[in-house]
2 protein chains.
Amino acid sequence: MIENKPINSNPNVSVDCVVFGFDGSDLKVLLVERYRRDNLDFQDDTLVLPGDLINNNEDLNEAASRVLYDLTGLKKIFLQQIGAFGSPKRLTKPKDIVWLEAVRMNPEARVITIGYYALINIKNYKVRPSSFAKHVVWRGYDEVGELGFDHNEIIVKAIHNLRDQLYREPIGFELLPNHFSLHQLYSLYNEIMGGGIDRRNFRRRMLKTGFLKETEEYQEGVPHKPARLYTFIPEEFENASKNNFKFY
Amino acid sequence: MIENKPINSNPNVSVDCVVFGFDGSDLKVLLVERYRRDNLDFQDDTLVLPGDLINNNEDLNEAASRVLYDLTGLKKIFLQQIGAFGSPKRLTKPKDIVWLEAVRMNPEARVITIGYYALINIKNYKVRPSSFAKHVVWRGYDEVGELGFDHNEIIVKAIHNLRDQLYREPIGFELLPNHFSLHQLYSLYNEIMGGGIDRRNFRRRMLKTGFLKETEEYQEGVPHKPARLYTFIPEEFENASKNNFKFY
DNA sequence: TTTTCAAAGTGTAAATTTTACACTAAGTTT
DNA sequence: AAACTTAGTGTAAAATTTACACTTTGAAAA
């Protein structure tokens, strides 16, 4: 299957998107089976990372904005670039190279990505009914096995950069609904740091920044006490930016 | 002056080099007059930074590497990768197109650019003294005025990166000598971040870290006590680095 | 040779931050 | 009513960070 592409995709830049979900207790990552997704007349179990060539009209966050909206259905989805990747030889593993020789229509160009991570709530990602979603699939960040292209590498970049960003930023958020239980907050600080958090000087250290604002809400159908919910408030987080703030 | 490139040099992927070197009290960046440098025979007083198209069988790093090497005639020189730019507007200023036509042979083709910074120490960039030199000046890094393209914007994210890195990773020393006094670290310090810095805690914090290794030598020509001289030890660092090393 | 100048080099006490750690409270299920 | 599960809370010790000023040393100038 040739793809049929607008005319103006150019062939050597792509955007490979590093999608991140969060379960409650596993950092979990967003393949698509490309053989499916491609309807390709002949197996191939391989998983990559969503990803597509860039049109000659987009911008690289719109190109990637674009792959993650087809897939997802949803806009406005938290993305950050982590680099370039441009190896000469990151598509030349031999089922990539059949691959490419299916679908790409100058199956030789060289080809360089630029990887996104994004951040998603996983509640709101609902897999779509249609055969759209048979090629999809959720695995575990570091149980992902060999993916195609030089995909994994694209991963550990992503996690590196995740680690890093996590207590500068405030983007744990993006992948909790708008309200939750300091509990919440806390499994996925802990699982992305790979554990080791104590959680009552977590908990303290959130409530003390100041951006975290507790709802009237509560957990509801767990059987226990049930915990209080909190919101993230952007303008505080704005706010103690601009003054020396200091995540941690 | 269409350019004699070499066939397989690739349309779409450029890479620029934000090159920083520390002259002892301030940072600057290495820039090149592209007229100049391109032989061209209009007036056009833009500053750019060092960058040219890749190859299609070079890896990214090596692209970068080869502009510094034609530029600066020294190999190995740290490089790091601060992402890809590609922005369709990034080549569209009127001056910009204008250059594009007269060196490019496609002028039109989408441009995408991979940023790096680079690091070198100041004193071993001997200007050569043909006539490759006369197009190359070095700037105050908040002083370059409106570069071509959109290279004020890569300088930007160069120096955040750089001022991230800082603290977590042993560039300091790429900019200064091997043997160093911890005066000219701390001026380096400062300057990059900023100011601010305190002199006496400054010391306390690099000694302890215990990769600085006192040398028998001493600052000469300096009409004041001379200064102590140091230098790095990588081992240390590596080993530091494995135990939950913190420079900061 | 004495004085002057400029940067090198040094220590401490107070404040702040981080760390380690265990029991009571509340709601649900049995 | 008892048992279970997670929510929610405080403190003291240790470590780190901060603020801060005088003495030393060598060269240059007087």
Second form
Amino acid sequence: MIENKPINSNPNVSVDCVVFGFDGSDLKVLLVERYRRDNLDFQDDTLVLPGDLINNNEDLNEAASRVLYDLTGLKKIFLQQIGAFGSPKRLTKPKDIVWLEAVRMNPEARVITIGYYALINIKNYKVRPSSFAKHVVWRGYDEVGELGFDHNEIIVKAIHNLRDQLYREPIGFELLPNHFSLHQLYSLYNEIMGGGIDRRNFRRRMLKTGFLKETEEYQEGVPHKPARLYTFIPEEFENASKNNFKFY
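Moving from the form predicted together with the DNA to the form predicted alone:
All you get below is the one chain by itself.
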């Protein structure tokens, strides 16, 4: 919630974005540390999801894209809506109340938020804090800790949606470079699903799908034997997904 909001800002509807990133081995979540632009001595090191109120002249998807860019500098990335969060208690934590009183004209207003999740390859983007985001940090999915508002609940809903879509849509490849090893692909799926995927079975079944193509490239700068790199063929994914394949 940014202080001194423009007059066309809706005080009762916001968007919050769960940005998942993958660094080649670990699934991470992007968080921002909030502060007051007009009072740098205002102490509040609470971490939250990138989010803010919507403007009355924009639809929800436009709002999510704008807010994410305003707070982190990220743009033109995959965004998927996951649902609405409207508990009357979602803005009642003591530190959240202090924050709202410091930056909102109507701190007691009930705010319903629309959750989104985004997917990026961490190495392809440089994030920057802006607006009320003092710092932008990547945290391991299992190391997020307690966040402000109901943002832990939003993350849980986001990971459930991501897991549900992972085998039906090619969204996982948004987190990978264009050329990747089978080990990277396995690590990604295993991280998202919370572990338990058999490595050999995963490799065997992935190679049989038809949507992976060998390249002439190999890993570089690794202390072990370089692995061959593959690329994803989107046109072949639909045929493979009809088989409802599973790897765990």
